[in-house]
Structures are given as structure tokens and as C-alpha cells.
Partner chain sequence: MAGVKLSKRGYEILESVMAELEMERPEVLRLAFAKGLTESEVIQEIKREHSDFEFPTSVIAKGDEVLLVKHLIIDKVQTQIDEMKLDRLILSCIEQGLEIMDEEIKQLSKADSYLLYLIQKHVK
Amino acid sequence: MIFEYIRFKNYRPYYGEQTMYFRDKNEEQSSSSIHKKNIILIGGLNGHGKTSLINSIFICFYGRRKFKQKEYDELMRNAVNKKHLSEGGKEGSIELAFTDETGSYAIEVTFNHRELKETRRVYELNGELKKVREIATTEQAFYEFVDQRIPMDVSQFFIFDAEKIRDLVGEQEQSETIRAIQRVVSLELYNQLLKDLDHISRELTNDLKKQVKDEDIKDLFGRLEEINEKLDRFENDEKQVNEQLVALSEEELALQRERRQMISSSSATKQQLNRWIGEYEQKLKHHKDFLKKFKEKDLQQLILLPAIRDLKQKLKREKEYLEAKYREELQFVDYDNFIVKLLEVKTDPPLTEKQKIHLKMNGREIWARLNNIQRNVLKEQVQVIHDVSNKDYQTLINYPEARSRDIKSEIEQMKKAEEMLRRYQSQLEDAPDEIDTSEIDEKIKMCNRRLGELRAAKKQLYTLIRKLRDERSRIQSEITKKEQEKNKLGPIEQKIDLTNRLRDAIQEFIDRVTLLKAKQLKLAVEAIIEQMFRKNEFGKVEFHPEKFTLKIYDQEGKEVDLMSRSEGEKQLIALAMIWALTKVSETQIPFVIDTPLARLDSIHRSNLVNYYFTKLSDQVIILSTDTEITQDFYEELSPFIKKSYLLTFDEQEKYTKIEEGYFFKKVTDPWLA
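For the form predicted alone, pop in the coordinates of just this one chain.
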């Protein structure tokens, strides 16, 4: 992998759009230099944007995965350039482009200051590094895309602050560091393969436990054969029963037909006539009894019924009239008392009786109008001719009335019964004896009994056959299912054996590769230490084949306490480990190193430049301050510099400018001069 460029748009100290290109393809093709130009030198004073540049790479590749939550929240709040914000802007972005064996890509991360959110896009680039298309991807797919190139946990070996990388010496025994080292040299991949094979072996063993055995299928086929034999037998019995049922049904029908013909061919017999005569005698007796009872009890009442009803109506009208009259008289009591007193008054000349009556009657009419007395009842004069008590009145009113009956119909039925009785009695003497059907009746009875038995047998056979058919279907399904499972699982024992042998082979391979990698690391570390350290105080070097930890011994064979070494020496040892990892892994990943020379003396700086940076990778991006790399060192490094940039913070404009060149205005390249 090679970084192509990084582009800032109003991101942190970088105002506007500024791009830093890390290589020029056209220049590479036309270059005639004998030196491998693999170094990009970026200079900048403290606070001029070097850390922002390194963080930009982490952000593009790993996002918030690489940072602590609080750290990344702070980064989000300050992601957009302040000058841009003061002008009303709200967004800033980073765009990192790189090329590997699969193509060229650009990862663009845009920050929105107001919403405090980021948007990530991935583009495919063409040969001129122009965006061809956006690659739609989920967050998980994007992280897989990145981890296939530089896994996050190994990024510490490729993008690091040299001031802090010395801590690797003390952290080399930590499990995270060991796992990262094994991942760099591909051992993690082999170990994962071993785990996958173990998982497959366990799955196959579980499948073996539930594998269908041939004996199980054989037992099912045996059970199926038994059921088929029973079904054949029961179905044959059912067929015979059906045939017997058909034959018996036809026989029963023939007997019934024969019996009906016998009965229909004969006239009425003496027995039948006697039975009919008896029946009509009973009917005639019933009719006569009814008429007799009617004559004795109901006839008289029925004759007097109109007179009784008329009497009841008259009694009701007289009673209603008397009661109305009584109620009216009650309303004239005061008047009667008044008129009696009035007529007792003597007049001159005295009133005649006629005058008194006339005065009394007219006065009553006037009294009625004045007192609003209704006299409608009295307007209908009813002649009261019955003087009965209330008890007698109730007795007469409730006197029972005879029910009207259809005597005519009863008499007609009696006459019909008398006529039929005379007819049957006249036929009795000449009638034949009764036909004997007992024999055929017995045959029909036997036939019906046998039919009942056959139908019960058929029902029982139907139940058994249905049950067996259901059982047969279930077993057939079970056989099919087991055979499918057996075919699906295949020869499990062979698979397990093959997996185990493969696992053993992988384990042996891993053991040998582990030893080989440890040996390679040992040789690589020895070589770089010998080249970088100015004094030959170290003896042999060991890399633990399981833990992958580094041990260095002095000339007397005693283990050197790495933590007791100076900060500069620990930094060189850590860089030696990284260099060794790079050689053993045979990967081509850009290195980004911040302030690598700060704590080193001139000899170690020279060794680091000549034996480390120039051989470490095809692309080594070095970030430095002005005091780390003096002009002499710059000239020493110059033949290997691909590009150089200077990060300058403009105090007036309040933003960092990216400019080509380094701290020194004129640089003499001794190799190209």
C-alpha cells in the first residue's frame, strides 16, 4: 500500500482546501536516481498541525474505534477550522487516498460542526486519482475493508509517535501486543485457521451423535413390511365383506319384493276383516257414547244459551243504569235539600202542586248547569224489571254456558262407521283365510341380522386399515427424512478423520512457522541492532517462539534489562522490533513516524537515517520539528527524500499552510548536484 495524498478542507488548523501529495507517478517513471526515494519529510513547529495530520489518517481508517469516547468527542467539537466557522461555514473534511494491489481508493470524512456528526464516503479512483464512483458500504463492511489492509491493532507498528514507541519495549509482554505481533507475521491467521478446524471438528462430532444409523432405517423398513402385510390381509377381508354385503343386500331385496307380491296378490282375509270390524265397532261405540253424553248434559244448555246470554246482558245494563243514577242523585243532594226548604216557604197566592213540580224540575236543570253536572247516563232510560241482590246477580252473570260442538260431523262419522261395519260383516262369510308370511319374514330377519354383522365387521376393518395406512405414511416420511439426513451428513467419520489430520498438519505447520518466524525476527533484530547501535555491548537476541517477546543478552550471556536502558536506546530497540516485524511479514505498508530523532545523538541519528528509514518501507513519512533534523542531516537524508513539506502557521491569517520544501530555503543535494 502507498499513500497517494491527503487533502484537508477547513479541517482543524488547515483553512480552505490544501493537499499534500506523497508521490508523483510521472516523476517516478522518469527518475534516474540510484537511491530509493522512499521518504516524505514533513516539517513543522509544535502546534502547527503534525498531530492533526497523524490523527487524520487514524480518523479516515478507523474513525472513533481508534480513540476514547471523550477524546473523539473533543475532536468532533474542534474538527472544523475556526476561521471557516467565523465566516459562517459549518463543515470540514479529510480525504486520504491510497493505492494497493486491488486499486486506488479515497476515504473522505466530513464533519458537521452544528450537528456534531461525521459522514464517511469511500470512492474508487482511476489512474489519474480522479473519483470514478462511490462505493456504497455499511459501517461494518467498511471496517472489514480497512482491516484487510491495516488492521487497527497492528497500526501501532506503522503509524506512531517515535517519542512514545519506546513504550513498546515495556509493553511487549502484554497480550494485546503479542497478539498484534502474531497478526503482523500472519501467525494470528494460522491460529484462527486452527480454531476454525477445531470448531468444524466439534460440529462434526455433534453430527456424529445424531447421525442416522443404517440399523434404524432397517428397523423402519421391517416395521413397514409388517404393516403392508397386515394391510394386504385386512384389505382382502374388507373386499370379501363387501362382496358378501352386496350379495346379502340383493337377497334381502329379493325377499322383500317376494313378500310384497304375496300380500298384494291376495284379497282381504277373515282375520283382516275381523280386525277391521272390531276397529269400526269401537269407533261406532265412541260416537254413540259422545252423542249420549251430549244429549244428557249439553243439549238443554245449548238450547237455552240465547236466553241465558240475553238475561245476562239485561242484568248488566240495569245494574249499570242504577249505579249511574245513584251517582247522579248524589250530586243533587244539596239541591234537593235546598228546594224542599224553598217550597216550604208560604206564598200569596200559594203555589199549586203543578207549579211546584215545574219549579223543582227547572231548578234542577239550572243547578246542573251551574255545578257542571253531567247527566248523559240518565238520558238513556232503562226499565228496571229485575230486583236481585248482588249475590244473585253474580250467580246469574257467572252461570256456565254450554260449548257449541260440531254435532253434524260427529253424526256423519257415526253413519260412515255404521256403513263400513255393515260392509265388512257382509264380506266376512265369503273371505279367505289369512296369508302366512312367517317363513319369508324369518328369512328376511336372518338376512338383516347377517347384514348388520357384516356392516360392523366392515366398520372395524375400515378403522384398522385407516390406522395402518396412517402408520405407514408416518414411517415412510421418517425413512425419507432419515435418508435425507444421512445423505446430507455424508460419511462423518471420514470427515472427522480428515479434519483431525488436517488440524494436526496445521498445528505442525504453525509450530514450524512459529519457530521460523521467531528465528527470522531474531536475525532481523540482531542485524538492525548491530547497525544502529554504536557500541557492541549486546550479545545474542532471542524471540520467544510462543510469546513472541524479545530478549537481548550481553556479551557475557546475561539478559539485558531493557527497561533500564536510556530512552534513546529503548526507542532504537522498539524501532528494531518494528523493522524486524516489517521484514518478516513481507508487507508493504506506509510508515508514518512522528519526531523520530528527538532523543538521539548524532551517531544514532545517522545510523537511523542510513540503516533504517531508507530500508524500512517503500514509503516512510517522517514528521519532525526544526531541531530534530539539522541541515547536515537533511543533506544526508536528501538523496532518499521523495517529497518534503513545511507546515507553517500564519499568525495573521490564523491557519496552517502546507508548502513544499523544508525549513531550509536552499538545499544542496550532494548526490544530484
Given for the second form:
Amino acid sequence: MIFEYIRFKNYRPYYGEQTMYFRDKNEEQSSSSIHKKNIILIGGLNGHGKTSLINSIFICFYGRRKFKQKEYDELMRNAVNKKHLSEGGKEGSIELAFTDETGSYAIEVTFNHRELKETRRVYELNGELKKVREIATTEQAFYEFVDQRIPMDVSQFFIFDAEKIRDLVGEQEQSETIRAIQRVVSLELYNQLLKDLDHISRELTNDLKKQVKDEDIKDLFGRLEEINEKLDRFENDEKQVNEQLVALSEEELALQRERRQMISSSSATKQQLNRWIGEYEQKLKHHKDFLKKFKEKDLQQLILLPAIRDLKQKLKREKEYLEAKYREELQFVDYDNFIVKLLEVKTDPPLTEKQKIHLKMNGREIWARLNNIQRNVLKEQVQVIHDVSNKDYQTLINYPEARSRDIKSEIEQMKKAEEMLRRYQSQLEDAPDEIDTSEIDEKIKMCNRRLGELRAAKKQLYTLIRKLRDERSRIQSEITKKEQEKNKLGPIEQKIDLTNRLRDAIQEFIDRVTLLKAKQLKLAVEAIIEQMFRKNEFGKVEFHPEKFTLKIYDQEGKEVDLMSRSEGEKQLIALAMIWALTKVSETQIPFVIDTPLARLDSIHRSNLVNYYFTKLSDQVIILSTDTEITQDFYEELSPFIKKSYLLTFDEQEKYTKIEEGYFFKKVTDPWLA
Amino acid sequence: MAGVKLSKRGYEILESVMAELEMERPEVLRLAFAKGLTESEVIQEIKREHSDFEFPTSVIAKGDEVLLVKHLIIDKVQTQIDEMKLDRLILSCIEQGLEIMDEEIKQLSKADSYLLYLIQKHVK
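Instead of the form predicted alone shown above, give the structure for the form predicted together with its partner chain, please.
Next comes the full complex, and the chain you just saw is listed first.
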């Protein structure tokens, strides 16, 4: 991974928009230097923004995870540049861009001062480092994305304050440090694999508990056999009962037939006569009821029927007459008005009443002729006697007429029934006694009792058989289920065995890899120490393969108490460890080192530059004050410097400016001069 | 419709017809009315000695039947009538009907059924 740039917008001391580029692609291609330019030197006096820069990288990568709650709250409160705030601004942001084998990305974190809120956005960049699109990601997914590249607990080895890194020497036996180291050398990954295998093994063991035992299935089969035996027995019983039932039913049928023959062979018995009498009494009652109803209701209506029909006809005739008369009168309305007025005219001599009537009648005839009035509508004079309203007329016209029933045949049947009844009653008196069927009746009774018992037994057997069949199918399905389960789980013992063997193999692999890594670390540390320290200062180096701790011995073979060494030495040992880790892990991560040289003498400092910074990684960002790197030292370093920046706090403007260059003027590469 | 009193003679006939037809009193009265209305030449009031038997003319007709009975009588007497006269004419019809029935029964032998006679005569 390589950092491309970091861009501040009104973040902390950085006012406005200021960008620090960590590499220049075009320059890289055209560079003809024999030196690998991997150093970015950033100078700045205390309080001019170096720590803010390092924290910015942490914020972009890890957010608040990397900080203590209090620390981060403080950071949030002061995130937005004060000058910007005083101008009414409210937001400040950091944008960190980097490239790895999967592409180029920019992480942008914006702080809102008023709401004390941060917003994180991730962008995909193109070859020109322009934002192509925003990557839609959740916070969790983003952290996973980062942790795949620089895990948070590993970050302490890549981005660190050199003053503090020496504590690593004292802390190297702490479990977090060990875990972080193991993570760097990928051992963590193997350990995770071991854990996963353990988990699988445990799950398989649980499955083993669940696994269907063959004994269970055997038990079920045993129970099934038992049921089948019972079923066979009951079904056999049922068959026998059925056979008996058939036989007995036939016997009963035969007996009944015999009994009927016995009875029918004799003449009508009293019993039969009684039945017939009963039947005819019933018929007679029916006829009598019918007749009674007829007498009560229909007879009168039938007698009246001709009169009713006559009335209806007369009513119709009267109505027709009245309507015709009305229509005719309507045609003489004008004439009547005229003649009344005419006859009121005084004449001399005056007309007699008779003359007036005469005139009126004749005039009417003339009027009728002149006006073509048909006067023969009223063929006959009808006397209107029924003064009925329209409603009454409708009621009467629609009055229901009694239906004539075949009452004669009904009476005949009744008479016949009476006759039959009389006949049977007289026969009854002379009828012979009932035939004695008591013996056969008894047999039938016995037969029926036995049949009843058999039917009850059959019912009972049916219930039992049905229950057993239910039970059988339940057990059968249970067996099927268990067998399916058994097949599904498969040979668990074998799986566990394989898992355990795999686990053992992995364990052995880890053990060996650990040894190998420890050996590699030991060699790397030895080499670095040899290069960085003065000759013969230390003897052999030992690296504990499990604890991953470093032990250094002097020339006499005596263990050197690392804690009692000078601060500068501790720092160098710690850096040696980090470099060794970097080499062993074979990872490519940029290094950001704050104030690395403060406590070192000129020899160690020179060694550190020549053997450490220039070889550590493709990108080493060094932050330093003006006193750490002296003019001559700067000159020594300058062939390896890719870019240099100076952070200057403008006292007048009250903000930090990022400017290219360093405290001293860069010396031209002597090879190019 | 008010109550009317049957004549003694009428009452006697009523009892005998009831026995002959095996019918209850109201039904026989209704039959008698029908017979009187359809078979009498004219309906006229006859002065007779009243019995103690009084009955409401509603026995003969209720509801729409009243309208029918009224107009049957009007048709019979060929003149318009009032309510009071209607009751009296109903009674006259009954009295005359009973007489007719009495005559008819008298003509029958003991073996004859008056009911069958009526059916044969009126049910077509």
C-alpha cells in the first residue's frame, strides 16, 4: 500500500484546503536516480500540526476505535479550524488517498462542529486520482476493508511515535504485543484456522450426541415386530368373527324365512286382520277428514257458484254500460250547453215545456247526425243497481271460485273403506288363533343375541386393529426419519477423526511456522542490530518462538537487561524488531514515524538512516523537528527523499501552512551534478 | 252486522238438517243461506214466530264475503239495499233455504244420503 495524498479542509490548524502529495507518478517514471526515493520528510516545529497529521491517518482508517472515548470527544470538539469557525464555517474534513493492488481509494471524514458529528465517505479513484464514484458501504464493512490492509492492532508498528516505540522493549511480553506481532507475521491467521477447526470439531461432537443410535432403531424394529404380531392375531380373530357373522346372519335369514312360511301357510291370522283393520281405519279417517272439510267450506261455495258467476257478469255489464254512457254524454256536452242557452231565449208567444222537450230531443238527433255521433253504442238499457267503487268492483270480479272436486269418488272410497272395515271386523271375530312360532322365535332370538355379541366383538377388534395400525405407521415413519437423520449426519466419528488429524497437522504446521518465523525474526533482528549498533556491542540474539520475545546476549553470552539500556538503545532495539517484523511478514505498508532521531547520537543516527529508513519500505514518512535533522544529516538523507514539506504556523494568520521544501535547502544529487 | 233471530220453524229444520248432514250449526246456516239465495224465486220477508235462537249474520259472511253477500242479494232483489235491510234479507234467505232443504230431505228415502244429493245437484 502507498499513500497518495492527504488533504485538509479547515481541519485543526490547517485553514482552507491544503493538500500534501506523497508521490508523483509522472516524476517516478522519469526519475533516473540510482537511489530508491522512498522518504517523505515533513518538518515542523512543536505545535505546528505534526501530531494532527498522524491522528488524521488514524481517524481516516480506524475512526473512534483507535482512540479513548475522552480523547476522541476532545478531538471532535477541536476538529474544525478556529479561523474557519470565526468566519461562520462549521465543517472541517480530512481526505486520505491510497493505492493498493486492488485500486486507488480516498477516505473522507467530515466533522460538523455544531452537531459534533462526523461523516465518513469512501471513494474509488481513477488513475488521475479523481473520484470516480462513492463506494456504498456500511461502517462495519468499511472497517473490515481497512483491517484487511492494516489491522488496527498492527498499526502501531507502522505508524508510530519513535519516542514511544521504545516502550515496546518493555511491553514485548504483553499479550497484546505478542498477538500483534503474531498478526504481522500471519500467525494469527493460522491460529484462527486452529480455532475454526476446534469449533468444527466441537460441533461434530455435538452432532455425535444427536446422532441416531443403531440401538434406537433396533428398539423401534422390536416394537414394530410386536405390533405386527398383535395385528396378525387380531386380524385373524376379526376374520373368524366375520366368518361367524356371515354364517349366523345366513342362519337367521333362513329362520326368518321359515317363520314367514309358517305364518303364510295358515289363513289370515288375528294379527294380520288387526293390521288390516288398522289400515282401513286410517283410510276412513282420512276420507272423513276430507269430507268434513268439504262440507264446512266448499259445499256452500259450490252452491253459491252460479249466483256468483251471474253477479260477476252483471257487474261487468253494468260497468260497461256506465262507461259507454259516459263516453256518449261526453260527445253531447257542447250540444247540451248550446240548447240550454237557446231555450233560455224569450219567445213570443213563449214555448211550452212540452215544446221545449220536443225541440231538445229533435235537436239532439240533428246534432248527432251532423256530428257523426254513433248512438247505437248503448244497445240495451241496463238498470244499474250495484253501486260499487272501483276497489269493490275489483274485489268482486276477482272473488275466488270454489273448485269442484271429485267428491263423489271420495265418498265412494269412503264407503268402500267402511265396507272393508266391517268385513274385517267380522272376520276378526271368526279368525283362528295365531300360529305358534315361539320355538322358531326363540331360535331367532338366540341367533340375534349371538349376532349382537359378534358385532360388538368385531367393533372392539376394529378399534384395536386401527390403533395398532396407527402405531405401526407412526413407528415406521419414526424409523424412516431416524435412518434419514443417520444418513444425513453420516459417519461422524470419521469426520471427527479427520478434523482432529487436520487440527493436529495444522498445529504442527503452526509450530513449525512459528519456529521458522522466530528464526527469521532472530536472523533479521541480528542483521539489523549488527548494522545499526557499533561492532561487538551485542552477541547473540534469541527470539522466543512462542512468546515472540526478544533476548539479546552480550559477547560473554550473558543476557543483556534491555530495560536497563539507554533510551536511545531501547529505541533502536524496538525499531530493529519492527523492521524484522516487516521483513518477515513481507507486507508492503507505508511507515509513518514521528520524531525518530531525537535521542540518537550521530553514529546511530547515520546507521538508522542508511540501513533502516532507506530499506524499511517503499514509503517512509518521517516527521521531524528542526533540531532532529541537522544540515549535514539532511544532506546525507536527501538522495532518498521523494518529497519534503514544511509545516509553518503563521502567527499573523493563525493557521498552519503546508509548503514544499524543508528547513534546509535540498542538495542536488551528487551523481546527477 | 247485527244479530238476527231465526223462526221457530226455521230452527226445527236447522236441527234436522244438522242431523242429516252431520254438520255443525254455523255450517248448516251457511248452506241454508246459499240454498235460499240461489233457489228461491224471490227473497221476501215472512212474518213468523221467532225462536230464542239468535245468531250474528257474520256467521254467513266475514271480510270480503260481506261485500259478496251484499251484492248477491242486491242482484237477487234487483234493488239497492241498506245495512239494516241486508241483515233482514240474509235471515230471509236462510229461512227460505231451510224450507227448501226440508223439502228436499222429505223427498229422499231413508237410504238416501242428503249430502250425496246435494253434491249431485250442485257439484258439477
